[in-house]
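One chain follows as structure tokens, the form predicted alone.
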Amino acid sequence: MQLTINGEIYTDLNAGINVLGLLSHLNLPKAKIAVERNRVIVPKSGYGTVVLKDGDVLEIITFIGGG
């Protein structure tokens, strides 16, 4: 399965992976992250149920505090 994540193409993902599985695969915490799939924000409550499909385009944004 091929996904585009933050402009990079990933082909090493299993079909049927959900957002939570993707975050785990990428070693990203689910806290302080926003995920956009095909220009639509995925709610955190959907991370375990939203199944990604071949060709999906994702943007993953990590929030960083500072001042």
Given for the second form:
Amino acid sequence: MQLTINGEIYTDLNAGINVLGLLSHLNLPKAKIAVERNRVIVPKSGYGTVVLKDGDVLEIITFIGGG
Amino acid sequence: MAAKQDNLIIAGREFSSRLIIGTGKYDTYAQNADALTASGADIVTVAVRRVNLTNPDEPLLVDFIDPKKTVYLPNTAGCFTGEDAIRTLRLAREAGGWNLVKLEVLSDPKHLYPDMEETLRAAKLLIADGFDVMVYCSDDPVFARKLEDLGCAAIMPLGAPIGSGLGIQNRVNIRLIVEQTSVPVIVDAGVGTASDAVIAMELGCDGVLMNTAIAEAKDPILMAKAMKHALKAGRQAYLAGRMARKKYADPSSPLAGLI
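Output the form predicted together with the partner chain next; the form predicted alone has already been displayed.
Below is the entire complex, every chain and molecule, led by the chain shown above.
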């Protein structure tokens, strides 16, 4: 299936993957980030249950230096 | 005179330092962490950005500045509409689990003055959503009052344009804002060197937020230390109450008993 993650197209993910699976696929530490799916925040408690669908648009953010 | 400890209290949270520092523009996160230690600050501002998916091993701010020991104050830098700001801070709340935030809705990149119309709108929405909003604003007492009336947790007028280092440009307005405001007033932006921070504190501000003044000093660690002292000196001078200004000299040694 096709996902858009942080503006980039990803086609290498299988249908049925949940947010937790995606984060582990991308090698991201779940404690330090937040995930938005189709403009709705996925709470950390939902990472294991929210299943991604073809065409989903995801934003994954973290804190960086800023003023 | 404030409480025995003279701590800074924002939205019911108590901080021993009145200095808030940014985490942008440093050469490295390690240097940033050293500057933080030297400054004694309890709060750092942070930006919210997309994770680097091509290099997930790149250094993260949280690996150098521990969010359990230092309060992360997520900002909305780079947001030009209220909607952008709200979206950013909702994500920040999920990432950090913290509802104290810095709202800044900017306008023209040339001067980075806040768009006060959008700022007011965004502040209203964020407060309704349960955020404690520390708000970057113009040094206009009328807008400052409106933001306080909406329920903002701290009013943060600029001293001069962001990153300019020009110092407090309008002492009259900062003083007016301090006098009328019952939540903390924190000068945000414009400080260039220690004396600028002292002036802000002598005007009665509750704190100062700065980034470039420390990050772009030739020796950021030493400047961080200088700012720590500046905040304390300015605060103590404010609490002590300065002498009256006089038009003419007044000798310090008695004139009586001269030989």
